[in-house]
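For reference, the chain that follows is the form predicted alone, supplied as structure tokens.
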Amino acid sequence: MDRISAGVPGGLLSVFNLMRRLASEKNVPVFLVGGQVRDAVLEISVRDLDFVLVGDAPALAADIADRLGGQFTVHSRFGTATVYIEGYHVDIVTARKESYSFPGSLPETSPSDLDDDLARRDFSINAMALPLSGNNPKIIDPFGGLKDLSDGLIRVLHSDSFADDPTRMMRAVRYEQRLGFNITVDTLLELGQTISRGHISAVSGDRWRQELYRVFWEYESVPILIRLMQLGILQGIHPALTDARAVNKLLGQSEIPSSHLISALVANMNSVDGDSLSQRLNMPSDLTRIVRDTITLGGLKSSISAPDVKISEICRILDALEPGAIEATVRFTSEPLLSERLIRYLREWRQLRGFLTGDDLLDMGIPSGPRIGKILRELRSALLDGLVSNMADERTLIGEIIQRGD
């Protein structure tokens, strides 16, 4: 209890110490579960608290809530409830037993008891619960994750559990990677079933863009992609999804954002599977204008690189193009010139503005119109390639445009 409490930040801390007291003083059947039951046993520090009550647990909620001065919410399909207090947030479930009316649904719950509670979840070592009563507590493990724990282990509880939910295999590599573990051979074989008969297309795109986010947010997200296409799973969810040169060219790389790992799994594809992709995650509009310029940008990596290329070609290409795309390319592009010339355009180029302004033009008696717009341009290209240095220089150029009627 200590090793948990002792990285329990303040506001879960006053909802873990009422639990006790409640577990303790009153008989609540209330148990720590899952995750955080596993992290205190690696001696991880605990960050969430996750709860399950045998009996109503929007009605606990509603009790704690009010004692520590909080709010909260029911979700009521689930039988679950999450307790606010002080900025953070604590979900209290129902114990509940689950069923599924074809793979890759979503559960249809019942109320019931621990084992069935247990019972329901992914994997061994999240199928652990830890009672709050008492000082001395015993871990209750009636699946063998504490075992699982010391060996290294990453073990589904039952053979149709990927089939019941296919974003399970998803978790079982997010957890072997994060934790240093393996995924048994029975696992993996009951993995590799799920993708050959299909399950993974029966759940939504919007499920399994919240699962890839999942990846983006773990300390070790590139080698969670490179081993999720090595088992065949992306591939599942999009058959486009097979090559990771890009994507290990990021091994090593710290603080990459999700838009670079997109752009990454994407960066070898063709326009038509990045729009394919984009439609089968029901992706939002930044991120499918991201998989868009990243394919763009990658047909487009020979004209940049030329050796004669004018400055201003460079810029009009990238002008057209999403920041975050350009960016992500210089992270896993293998061609120094490319790269040399993107992050020009991002430190410098993009920045450049001539020295006369729209209202400069104006008061040389040029009238307001689209003629404006395309002065400025041919100002910027001309200050980028080198052909004016100062405001003179300027005055001089729009003469001769003026001269040449354009």
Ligand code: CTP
Given for the second form:
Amino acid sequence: MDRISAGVPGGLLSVFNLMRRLASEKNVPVFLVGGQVRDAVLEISVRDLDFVLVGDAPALAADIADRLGGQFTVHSRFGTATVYIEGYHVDIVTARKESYSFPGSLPETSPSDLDDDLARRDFSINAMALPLSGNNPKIIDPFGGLKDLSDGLIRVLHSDSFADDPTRMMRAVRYEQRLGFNITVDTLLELGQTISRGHISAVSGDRWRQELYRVFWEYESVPILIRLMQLGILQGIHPALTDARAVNKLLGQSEIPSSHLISALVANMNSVDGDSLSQRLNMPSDLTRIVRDTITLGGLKSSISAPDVKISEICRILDALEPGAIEATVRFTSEPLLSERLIRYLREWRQLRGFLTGDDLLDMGIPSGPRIGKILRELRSALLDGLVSNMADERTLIGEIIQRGD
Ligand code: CTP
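Can you switch from the form predicted alone and show the form predicted in complex with cytidine-5'-triphosphate instead?
Starting with the chain above, the whole complex follows.
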């Protein structure tokens, strides 16, 4: 218990200690559950706290928030509540039993005891509870989670687990790669059957997208994505998610933002598949643009790398694209010339502006209107292509443009 306390960040410690007091002095049947017990055993520092209460979780959350001066929200469908204190959040759930009316549906729940609450969970290593009363409580471990932790195994609790909730397949791979564990042979078999029975398609795009974000936020996001492809899980979400070449190029790179990971996933897709993937995952508009622009850029690679292409032409192509898609392409392209030109665009050419401004053009007697923008663009192109290099050159060029009359 002291080891867990030591790993609990400052802001959460007051909640943890209050829960312990309520459990010891008032016999409140509250337990630490799930990932925190797993991480405490593995001596990984605890990031947040999940409690299960055999009783009314929203009422306990209200009491805790009141005593510690925090806020709380209640999710009545599942009898769960979240307390917010000092920028941290703590989930308290009512111990419950779950049943799924069809594969991939949201579960029907009813309040129950701790045994049922542990039995509804995904993997043995996440189905342990730690009573909060006393100084040396014993971990409650009905499914052999401690042994699986020491053997490094990810194991579902029952054969319908993935069919009930196919997002657990992605969770299995996340834990496997994060912890350096192995998924047991039986669990892999269940996983394969869940895919071949098509249960993945029963899960909404929003839920899959949320699970994908959780993959993206992992330190080992790239190996996780590669493994998800190898196992056919991503392909189950969308049939075009099969090409791992760009993702493979990200191996060994660090601090890869989600938008770059999405970009690598779609790098070798065609635009019809890209659009339907965005729809399948109900992607927000910024990611939809990343998908679209990554694919567009993929189709324009040869124009950008052409030996005689003008810099102004490269900029005309790239100005229309999301910078995130360009940055991502730099990360995974295997074409040095393309990479060099994209980097120069991002660092240098993109920011370059002519010496004369719109006001200068007005002062020179050019009437306001779209023509000003057109001339400014022509000045920038001339500067990029080395045709002008100072304000005098630009004035001469403007004279020529005016004479040309366009
Ligand atoms: N859980 C589950 N099935 C899911 C999601 C969650 O059984 N599809 C259970 C697991 O027991 C899990 C707990 O709910 O441990 C809390 O879920 P979550 O916060 O997602 O997982 P953590 O174990 O805390 O994992 P992480 O370290 O990734 O936050």
